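One chain follows as structure tokens, the form predicted alone.
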Amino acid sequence: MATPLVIDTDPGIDDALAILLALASPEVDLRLVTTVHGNVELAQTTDNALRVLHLAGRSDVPVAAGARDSLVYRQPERAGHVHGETGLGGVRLAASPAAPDPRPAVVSLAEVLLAAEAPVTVAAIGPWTNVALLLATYPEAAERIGRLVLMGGSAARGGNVTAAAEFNVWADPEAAQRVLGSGVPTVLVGLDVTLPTVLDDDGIARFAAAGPVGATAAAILQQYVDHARTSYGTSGVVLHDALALTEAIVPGTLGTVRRDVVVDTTLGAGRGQTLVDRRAVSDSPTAVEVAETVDSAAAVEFLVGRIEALARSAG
């Protein structure tokens, strides 16, 4: 049987694409997707969620807003440098002919979680504000979380946003804080195996052959391929939000280490900053699994042979 899963997203370029790969995959059975503030505004990560889901034709998949800003410092930058100023590198996608679920995001991913016949992965690839907000609020929701994985964070690559800071963990820090000290089962997929999976020129062809959503995909990507030549001297995309989408899909696709990890929140410099204790494995119930060692070929072509297969199945 498909594991229920449930995407809190800020789209944003990335996550167009792990909401794509999530639809594209059969071991997965997406039930919802939450939008939160993030790399644009939380107006616009929402319309643009509905818009992804429907260029599928999934439009059936809910979508409910969350957060529209961070629990206590007010997060007033955005992202959209890197893509675009509406979050999809200037691709216009047709609009959805549903309705966003009236009511927030915890309300809805709380019912979802509740009513699951089994426990539910929930693949949180924007700010953590969202799910911050249902532990506090929904703890006995939040306990039907069979494994909760998420992007953000780094164990020894530093920052993309600041020297220290991953983008996500940066925009609230203390929602960060609060999640990884749980003690729900957790992966952590941060800058060490997303930064050397990269999508190439090659791949990204493949996809856009193959059809009108994966042609359009294509088209979506460009603004990050050029972002991520600037940035980090690469040729391609870097697979932040799929890559964690892919172990959201098939657990176990990144090697990982049972971590304490905590989240500086002070108002310095280190900001936003993942401290994982990589002296030993830790045993304490608050732990999390920090995903260490990616296969990158693998994991590109997983992406590219799924995106390519729906894309085909769309016409």
Ligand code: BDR
Given for the second form:
Amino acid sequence: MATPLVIDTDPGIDDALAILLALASPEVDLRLVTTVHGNVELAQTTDNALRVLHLAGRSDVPVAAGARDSLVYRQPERAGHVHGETGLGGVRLAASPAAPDPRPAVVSLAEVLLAAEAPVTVAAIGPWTNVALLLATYPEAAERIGRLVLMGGSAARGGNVTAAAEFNVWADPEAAQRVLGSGVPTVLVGLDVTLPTVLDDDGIARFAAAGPVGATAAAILQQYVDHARTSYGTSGVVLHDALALTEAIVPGTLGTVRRDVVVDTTLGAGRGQTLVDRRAVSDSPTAVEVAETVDSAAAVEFLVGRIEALARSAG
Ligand code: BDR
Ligand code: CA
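Here we have the form predicted alone; I need the corresponding form predicted together with beta-D-ribofuranose.
Now the complete complex, all chains and molecules, led by this one.
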């Protein structure tokens, strides 16, 4: 039986790719997409999620809008310079015939969790505000999470938005601390494994050639490719969110070690840093599985093959 899956997301270019990967994967059954502030404003991430699902012919998957801001301190900075003003590069996808779910994301999420016949995998690939709200408001529903796969943080790589902090944690450090201390079975997929996992031009060209859905996915990625080239002098697309989804789809893709992790929630230069205690394997009930090793070539091949297959089947 396919594992029930919810994606909590802020599309976002790599979020869009991650959603397509989930739709291309028979191991999981995508029951709900919840949206959150992050790369762009909430209204835009919600609209983008609807449009990406529609692109793949899956406007039947409900989309529920969640938190429009972080829990404690307002964080108005977005990442339009990375993802384009609309969050999907310069690409304007066709509007979905579906409207957003009228319920707030935490309500939809709780209902999906409580109704599921099996433990649900939740992949949170934007700031973790919605997950923190779920833990606080529906703890009985949160107990139905079989695996929480979080994209965010960094153990040894420093940050990508400040010297210390990775974007998803930096965007809501208090939520991140709440989520990482929850005791829900968690895999933390941070920059240590995502930064080496880069989709190059050849991989993009393969799914671009497989059909219009693949070509559109490639067009969305172009903004990311251009930003990496002009800002960092690097080529290709770092697969942050898609790698987290790969771990959600195929548990054990990443090599993990159980570690204690706390988040810097001070207002100083370290705000948003994930402090991963790598001195020892932890037996604490609130420790999380920190992804430390990855076969990046295999992960990229997995993604390209799945998006190719999705594009072919969509025609
Ligand atoms: C994370 O930040 C966002 O910009 C990406 O979508 C990803 O979720 C990487 O730090
Ligand atoms: Ca994201």
